[in-house]
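Presented below, as structure tokens, is a lone chain in the form predicted alone.
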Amino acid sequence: MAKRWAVALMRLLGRNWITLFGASLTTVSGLAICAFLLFGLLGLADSPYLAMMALLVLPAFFVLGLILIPVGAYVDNRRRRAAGNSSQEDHRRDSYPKVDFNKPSVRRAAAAAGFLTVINVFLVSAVSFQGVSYMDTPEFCGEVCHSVMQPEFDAYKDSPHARVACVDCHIGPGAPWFVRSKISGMGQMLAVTFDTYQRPIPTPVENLRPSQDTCEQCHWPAKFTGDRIKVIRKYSDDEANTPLTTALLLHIGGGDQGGSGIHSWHIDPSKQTTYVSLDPQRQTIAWVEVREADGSLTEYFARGQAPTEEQRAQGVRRIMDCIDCHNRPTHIMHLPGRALDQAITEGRVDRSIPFIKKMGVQVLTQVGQVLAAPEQIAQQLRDYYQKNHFEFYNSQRAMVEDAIREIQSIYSRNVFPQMRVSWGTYPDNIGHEYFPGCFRCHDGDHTTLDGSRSIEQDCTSCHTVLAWDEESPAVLSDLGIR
């Protein structure tokens, strides 16, 4: 019976090297494809490049196979009617195979090919979806190409949108951009192949797509409006790291009917503001628009100044959205005091350190872009607590042990030698102590061509100063703020 089936088999794929070759790429892939499920199923391997194999490049074999299958049996049929050519009535005759289901040995061949045919569609369809599923997944997007994406997968991981798929954001919902995103990934894939993409990755993605079909999917600006009390905590560089605490009355504004507020006069749906910028990341803003529900239009221009033929032609324009002030709302660079404050503020370096946070500032900075950098932090905050707080350090080395893993991390989270991202090299708008941010256009120098407005450097616009670098601000305890 088995020898029947196997002669059948035989029948069905033709004897030709290609049909042949088709048949055992497809069955090889097919068991390896099966077998990388099984291992993964079993979680004894766990790996992006293992899922990569078994979702996208053994399929891709496997269907190769099935093609070559039929096209051997085409090139092997032409090539027996081309050495039996007899005559013009034979061609005819044999142009088409005879398929007579009262013969046993035609109904096994049947039988085998519809079999095959079935298992073949079920593989293939459940590892095309897999596939996709696969390429959604934060660990095909930071993993599979790791060293261009291992800044950003690295931040993300530790930011608040760390259970956040990537597609999510960069794709957002329906098939025109899952399309346009996978089109673009076949040129980002070459660039990685070929070791041609940029370092660093530049920012912002260009073509990203709106805010509004992303980001308020979840953060719509009716849904966050009022005033919100935000507190900043730091410590002072002295040996007691002495912490002081700003705290904010942000005015968050927002809603539908506009009103004042950051919300209110930046993505009031019943306006539009639209803004020029001469440089690819959008920090040096030349000009702002502003087009009011009833039409009139308000120009505010850098320095009062109308633009120049070159900056024009240079300049981009973009209607403002979310991300033009909250650029990095997940792949957040930290500078190093603000990592230490957090690091601080959290746990992972305990405050009882002298100096701990003047040191490790100053090791951050110090040490650069080099691979061998986490070494260098290491000894230099050992050689200096051995030398200036030796008892300190003798009776708690485990803690400065403890400080200064969490000092390396912050080092290995934020700067990334082999992708030249130092501190600072991704700049974040939200605010304005680090970097420019909200004063790349709120800094009362732009203003109209004849000077009779422009945009407001208030503070008090945006916020209210509860308490500014305080050790134990009074509006806190009387909130029940701790």
Contents of the next structure:
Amino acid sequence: MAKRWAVALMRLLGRNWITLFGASLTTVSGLAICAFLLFGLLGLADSPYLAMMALLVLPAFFVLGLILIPVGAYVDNRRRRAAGNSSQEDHRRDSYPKVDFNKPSVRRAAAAAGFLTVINVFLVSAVSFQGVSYMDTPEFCGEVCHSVMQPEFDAYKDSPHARVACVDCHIGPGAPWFVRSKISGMGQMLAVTFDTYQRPIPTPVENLRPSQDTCEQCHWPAKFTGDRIKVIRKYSDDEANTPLTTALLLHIGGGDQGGSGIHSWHIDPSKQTTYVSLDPQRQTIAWVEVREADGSLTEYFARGQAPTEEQRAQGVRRIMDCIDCHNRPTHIMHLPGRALDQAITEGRVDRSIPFIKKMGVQVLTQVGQVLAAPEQIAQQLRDYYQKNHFEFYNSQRAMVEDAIREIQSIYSRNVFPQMRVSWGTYPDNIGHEYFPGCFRCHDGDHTTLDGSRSIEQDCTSCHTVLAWDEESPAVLSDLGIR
Ligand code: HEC
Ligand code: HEC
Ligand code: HEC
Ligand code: HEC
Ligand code: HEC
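Could I see the form predicted together with heme C next, after the form predicted alone?
Let us now look at the entire complex, which starts with that chain.
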């Protein structure tokens, strides 16, 4: 019985090497996929590389094998016919076989083919569904090409969006963008395979989907809050690392409240702001056009001057959306000062270490963009404290060593020599402290041609400054903010 089935299967597969190779490829990869899936279910295999093998690479071999089976049969048939042309008898033997369902062997072969097809269709669709879902996970996007995505992935894991999938911002819902992303993904795979990708990955991301379809799926513009207090804590360069506090009342505003808040104005659907930038990073803005609901157009030009022909030709137009302000909502990288202020505020670096703010920033800024930088950081800080604060270093060695470790990790969270990402590689457009940000347009210098109107730089239009670099602002204690 078993032998008869084996014979039927052999007949089905033919006896040519292409078909046999295809059949073996399919069988081996099919078994391997099953094994991987089983390991996965048992929780034994938990690496993005294994998942990629099981869900993307092996299925490709599996399908390739399936395709080779009929290809082999076809090639074999052609070859035999070509060889048999000379003899009548061969020719007859090699013409297409008559399929006669009265013969038990033919019925068995057909049943075997049907059975295998059902299994294959099931396996291929189950695995491709899993494969596609898997390609949507942050592990796939962030970890498979680890060194390429490390700057973005590391910052993301530590951000307010750490539980939002990469694809929610980078692809969004719907089939057309899904297909686009897969096509561009293939280009990216090739770039990684042949090591032709750019370092650092250039921004702005040219083909990022408009934010209505991504950010606004979760953040409902009409439901934004009115004002919000933001407390910013910094430390000065003196021996005591004296704390300095700034408190802003940010007029964020709501999308449907009218008024003059940041969001009220900028994400009001009845206005459309288009701007033209002269540099690839969109930091130099030549002119801005505001179109109101009634169709009226106001144009603001840098220094109030009409753009030259050259600028008109060179400039890139863009309709402003969430990402023109929130360009780093999740890949948040800091400059040394900001990073140290945060570490001291959160107690990861002890404020009682003399000059730690100043020295930390100095060492982080001066150390080279090299793989050995963390060791250099430790060496320089140890040298400094041994030489200048010997007593303190000797009595509080553990505290200083903790601070050194934290400063090393600030470095490795923000500087990635292998991707040529360094301090300030990616400008952040929120605010105006570290990068031009809002002041790319709100610099008081973007005016209409007749000079009668300008894009507001009034300090109170975006926020009220409640306290500015004060040691212990009264306003915060009045509000009960510690
Ligand atoms: C909250 C939304 C959001 C999430 C989640 C998100 N990104 Fe981004 N990402 C952005 C935005 C916005 C930009 C565009 C920055 C620009 O154009 O200036 C960007 C830019 C990038 C860039 C270009 C380089 C750079 O640093 O700007 C890469 C690479 C990237 N993201 C990878 C990822 C990966 C990998 C994940 C998941 C681990 C992810 N992103 C998750 C919003 C997001
Ligand atoms: C899948 C849902 C989702 C998407 C898509 C999304 N966000 Fe968010 N976002 C959140 C959640 C949830 C939080 C709140 C996190 C918290 O409170 O800790 C948040 C917080 C924020 C914050 C406040 C961060 C802070 O420091 O408190 C900003 C700004 C923001 N998102 C902007 C964006 C922008 C811009 C995009 C599009 C590029 C975007 N988000 C896309 C879910 C999303
Ligand atoms: C003109 C620049 C600008 C635009 C455009 C803009 N925002 Fe904001 N947004 C800000 C600023 C500034 C803040 C406050 C900054 C902060 O919290 O540090 C803010 C705050 C937020 C917050 C946090 C709100 C809170 O109460 O804490 C979210 C979420 C947010 N924006 C999402 C969006 C989304 C979604 C869009 C697009 C529909 C958008 N923003 C468009 C400038 C902008
Ligand atoms: C590409 C240029 C551009 C950028 C960048 C930009 N704005 Fe604006 N903004 C405008 C224009 C144009 C107006 C409308 C000026 C007018 O017609 O009164 C405006 C108006 C505003 C208003 C309303 C002012 C009022 O008088 O009612 C606020 C608030 C505002 N912007 C906040 C911000 C903040 C915060 C940022 C940075 C996160 C920012 N803008 C970045 C172009 C810009
Ligand atoms: C177009 C809107 C806008 C205008 C005009 C504006 N600011 Fe700001 N400012 C912001 C935003 C947005 C932030 C950043 C909030 C954050 O860190 O998220 C900020 C932050 C600040 C900070 C804190 C910076 C830090 O991180 O230490 C100070 C101080 C400040 N602004 C002062 C001013 C002064 C003074 C003026 C008038 C010359 C002014 N701002 C005009 C939008 C504006």
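This is a predicted model, so every value here is computed, not measured. Whichever C-alpha set is largest while still superposing within 1.5 Å between the two forms counts as the rigid core. Positions refer to the first chain, counted from 1.
Colleague: Fitting the rigid core first, would the Cα of residue 169 be found 2 Å or more away between these two forms?
Modeller: Result for residue 169: no, shift under 2 Å.
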